[in-house]
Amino acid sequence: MTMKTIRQHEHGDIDQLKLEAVEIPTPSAGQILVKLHAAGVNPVDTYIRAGTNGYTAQMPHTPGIDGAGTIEALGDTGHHHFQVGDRVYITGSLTGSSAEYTLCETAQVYPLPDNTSFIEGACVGIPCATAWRALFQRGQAQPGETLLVHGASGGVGLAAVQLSVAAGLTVIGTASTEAGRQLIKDQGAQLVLDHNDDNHIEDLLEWTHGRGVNIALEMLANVNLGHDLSALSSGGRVVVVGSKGTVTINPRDLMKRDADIRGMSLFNTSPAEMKAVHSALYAGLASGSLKPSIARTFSLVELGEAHTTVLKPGSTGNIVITINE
């Protein structure tokens, strides 16, 4: 039997995605075949197609990391709890998620719970994971503590926030429109600012009153990284999330806070640490603190369009496409 899969067969922009059919793949021994409903859409996704930001991929390459569906085949009884049937969501595949069947090791499936939804499920792996890696691990966010998110309206942000305020964090978020911020201010940030406004770093400190925040979450370090040092108070800390480019900053305003820069990949997570990852984001999922927001949906042939979307700014939640609807 063949199922509908995107591929393409050298690097490149989105013309090189191309619908194929070809076979629906047989899971061997520690492995899940999964019958996807929805595929996340990140922006590694379009780094992996084009061969760029340091990633490449083997040729012909699915692209796609995130998904969510139902087990349609196990390759073994092994030592896991999984059956034909469960929803699941997926983080990382052997054959890629832009697919309506994508073949898993067993550790890249989670059981989804019944109140999230497929689409909701698809944008779990790398926003939500990405977020949870970023606060508590790197971060290390303690209840009490002050947030700035910089750059919140997107898939991870939106993440961090709801994360964040179920854990008891005083929140600031900030985002380029309108829109953005409003959805920012529905997840239940205290503080919500316009980071394209030159002023918003001194009314973040007169909002705190002089005392800054504990903690950044970074999106786009080569512009903020500066701003954030300044807006950090005495032992705070950035994480940085995302940069598009190099930055110059002035190291005195470390000194100054005794603070730290510490960077992130949710690639270099420890199999232990996934564990603690995802076991707490099913708790969240589960009891309705998290869930992620979507800003589009896109059908599998539509794939470009949406790896075009998920790099326009101004992003206000996740892409994903649609399968097996």
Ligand code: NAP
Second form
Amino acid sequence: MTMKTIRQHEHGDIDQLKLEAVEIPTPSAGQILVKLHAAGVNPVDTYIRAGTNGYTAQMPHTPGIDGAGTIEALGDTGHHHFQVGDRVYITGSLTGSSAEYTLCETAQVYPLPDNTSFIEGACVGIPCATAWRALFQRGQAQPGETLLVHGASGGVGLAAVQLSVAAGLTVIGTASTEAGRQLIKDQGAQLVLDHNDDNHIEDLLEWTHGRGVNIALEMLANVNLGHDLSALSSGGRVVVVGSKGTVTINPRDLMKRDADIRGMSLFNTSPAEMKAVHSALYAGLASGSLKPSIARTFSLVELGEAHTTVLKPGSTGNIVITINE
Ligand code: NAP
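Can you switch from the form predicted alone and show the form predicted in complex with the named molecule instead?
Next comes the full complex, and the chain you just saw is listed first.
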């Protein structure tokens, strides 16, 4: 039996992405075959496709880390908590998520609550896990603190707004468009600003009566890091989630506040930390406080257009590929 999949045979532009037919994989012991209904598209998929930002892939490569669907088959052992037909989301796989089926290790598969659609479930893996790790594992966010999500209109940013509002933080979010700012406000942010407005950090300081924020989650550190430091309160932390180059900072901004700059990569998360992250995400999804926002869906053959769209300015949430619908 064959399945449709997108494959590339060398790194490069979106024209490397081809629709192909390959054998449906058979799960070995400890593996799970998932029939995908949707695949999330994240900026990192485009870096892996292109072979940029330090990412490479073994060829042929099927792009896509995140997805959601149902369990089609289980290998011999190690799946005590899953059955064929279960609704799941995946983050990571052995064969890629831009395909009708994907083969996973058990640790890459998580239960999807009934109230969460497959399209929403396909946006949990990287965006929501990154937001949770940035806020609570790296940022050590506490109820009552004030947070700046610098770049709140994309997949990670909107999840961060939802998770931090639910945790009792006061949230300030930024976006470059009116649609993005409205979406952030709808998720519960108390103040929305335009990160392309040169005065937005002054506006933040005025709104916080000069106190600044306890935490900043930074999506574009090469542009904003220096300004973030001047927006921190005493003991403040900046968590660097995204960056596309170098930046100049004034270390005195850190010294006078006892402030920290903390990097993070989701790929550094330990298995124990990952278990904590996904347990918290399940609880958020099931209670409805976490609900991925979908900006646009594409079909499998439109993966290239989805890769182009996820990097465009004017974000309003997650980009998703629909499959097997
Ligand atoms: P996305 O959906 O494409 O969203 C990008 C976000 O960045 C949007 O909110 C966008 O706002 C905002 N942005 C653009 N210019 C900005 C500026 N000058 N200042 C502040 N924000 C700006 O991407 P994502 O999935 O949310 O990921 C965000 C970043 O984190 C990407 O660079 C991604 O590669 C990175 N990331 C890192 C990790 C990690 O483990 N460290 C994990 C996941 C993602 P507008 O479109 O409104 O301008």
